[in-house]
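Consider the single chain below, provided in structure tokens and representing the form predicted alone.
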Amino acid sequence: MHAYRLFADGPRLVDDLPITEPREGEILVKIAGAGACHSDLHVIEATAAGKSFFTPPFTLGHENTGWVEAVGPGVRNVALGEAVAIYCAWGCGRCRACLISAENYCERQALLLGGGLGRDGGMATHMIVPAARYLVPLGDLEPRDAAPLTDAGLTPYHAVKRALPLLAPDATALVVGIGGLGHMALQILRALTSARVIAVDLSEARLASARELGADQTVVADEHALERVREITHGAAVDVAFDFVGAQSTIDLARKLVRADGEMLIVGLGGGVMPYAQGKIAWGARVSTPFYGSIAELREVIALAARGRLHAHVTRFSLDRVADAYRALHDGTLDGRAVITPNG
């Protein structure tokens, strides 16, 4: 089969990878959609620099949906032909975190391992999933367009859920970065809360999209962003700040705006550093780094999408155009979320 694989000397398309028959407990999924994510770029760049998080070769693609094509011995309650979303954090299955479906925080994994992240992912015609618990039924959702829900939807959903106690009707939430994750976060905030939302981004086009998605106010991320947000809030700090970029400038903006006893959530992997010292953030404010989400939360994300409350703007690419998708993602020219469709 064709697959887009990461090797020690870089990624490339191969056409001679065998389709593996599922073994005990495994499921073979025919891939409908595989999302291209900024995390993939970090993995590719780290491998090129000889600092890989994972051991190549493996097939890229950790945002995956498809149809069940075959099941191995012992698999129960999985129907052939069923449309499914694939949860990509494959933990030990036995620790405290895994037993409550939070395999993203597996206590026995030094880092996230899963389909497209150290193990073969979905940028191929087919993919092996090691256990039925990693499959979430999609119902009537279009599988190709649903692929980003498995990360670009799940990751901000997990972050917003963590902050829900602070997102009362009179609260203000700051969302920095209205890209693949940020545009989903706005929809999730609108679906789960009635808090005021201020969106910040460099792009005027993304800010226009933010307003369409329900942001109450928008601010250009320039040298005046701090003052502009304070003008909107009449000098008050925000209750919760979500940073979906993680660059030094965005971390500094968010930490200066969060209120005492509020919360700042750093989700983006932009390489910034949170300074830790008295006076660097308001008294009592909490800083967290929420990561991915649980299997149970993925079911909730799928339910939100099924009810029309969450939608990813998708641009589809064929498998032979994966490099084009990553180039557009890197250059910031991508229209929406890139989804690779290996089977058309």
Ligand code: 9ON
Given for the second form:
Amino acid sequence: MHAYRLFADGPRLVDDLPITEPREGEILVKIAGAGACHSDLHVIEATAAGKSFFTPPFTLGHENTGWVEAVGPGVRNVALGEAVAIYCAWGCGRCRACLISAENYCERQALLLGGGLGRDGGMATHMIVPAARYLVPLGDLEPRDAAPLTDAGLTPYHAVKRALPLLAPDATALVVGIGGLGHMALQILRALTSARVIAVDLSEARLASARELGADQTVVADEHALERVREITHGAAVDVAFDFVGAQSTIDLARKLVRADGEMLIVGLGGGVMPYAQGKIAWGARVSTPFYGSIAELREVIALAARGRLHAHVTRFSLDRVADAYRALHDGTLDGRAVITPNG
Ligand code: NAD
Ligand code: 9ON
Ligand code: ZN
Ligand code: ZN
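Provide the structure of the form predicted together with the named molecule, given the form predicted alone shown above.
Full assembly next; the chain just shown is listed first.
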């Protein structure tokens, strides 16, 4: 089969990867959509520098949906042809975190690899999924357009749920980075809260999109962003700040704006450092680093989409155009998410 794989010297399309039979407990999925996540760009860059957590070669694509094509021995209650979302944070399945459906925080971190992150992912016509618990039914959702739900939807959903107690109707949430994750975060905030939302991005086009998705106010991420947000809030700090970039400038913006006893959630992996010393962040403020989401939360994200409250802006790319999708992601010219559709 064709597959877009990451090698030690970079990613490329190959045409000779065998489609393997599912072994005991495994499921073979025919891929409908595989989203291109900014983490892929970080991983590709880290691999080139010899500093990746993941050992190549493997097929990229950790944000996947598809149809069940075959099941291995011992797999029961999985229907052939069923449209499914593929949960990506594959843990050990046995530690405390895994047993309470927090597999994204598996205690055996070394085993915390998923398809597209260290193991073969969805930028191929087919993908092997190691266990039936990672398949969440999509119901009537269009499988190609649903792929971003599994990461761009799930990750901000998990972050917003963590911060929910602070997101009362009189609260203000700051959302920095309105890309694949951020454009879903805005919809999730609208669906789950009545908080005022201020969106921040470098791109005017993203900010226009943010307003359509329910942001109350938007701010360009330039050197005036901090004072602009303070003008909007009449000098008040924000209750919750979500950073979907994680660069030094965005971490600094978020930490300076979050209120005492508020919360700052750093989701982006942009290489910035969170400094701590007296005065670097308000007293009592919590800083957290949400990672992905649980299987239970993926079910909730899919339910939110099925109820029409969450919808990814998708640009589809064929498998021979993955490099174009990553270039657009890198250049910031996409609206929402690029999704690779290996089977058309
Ligand atoms: P994306 O490229 O689709 O979106 C990033 C957005 O941030 C773009 O709209 C861009 O214009 C904007 N931006 C870039 N620099 C900015 C700045 N200095 N100030 C304000 N806005 C800025 O990326 P994505 O796929 O949404 O991923 C976002 C980040 O989240 C990446 O670092 C990715 O690796 C990370 N991520 C983390 C997790 C997790 O579990 N923690 C999961 C998925 C992705
Ligand atoms: O889904 C993602 O983008 C995260 C979980 C990637 C984590 C990583 O180490 O790149
Ligand atoms: Zn991702
Ligand atoms: Zn575990």
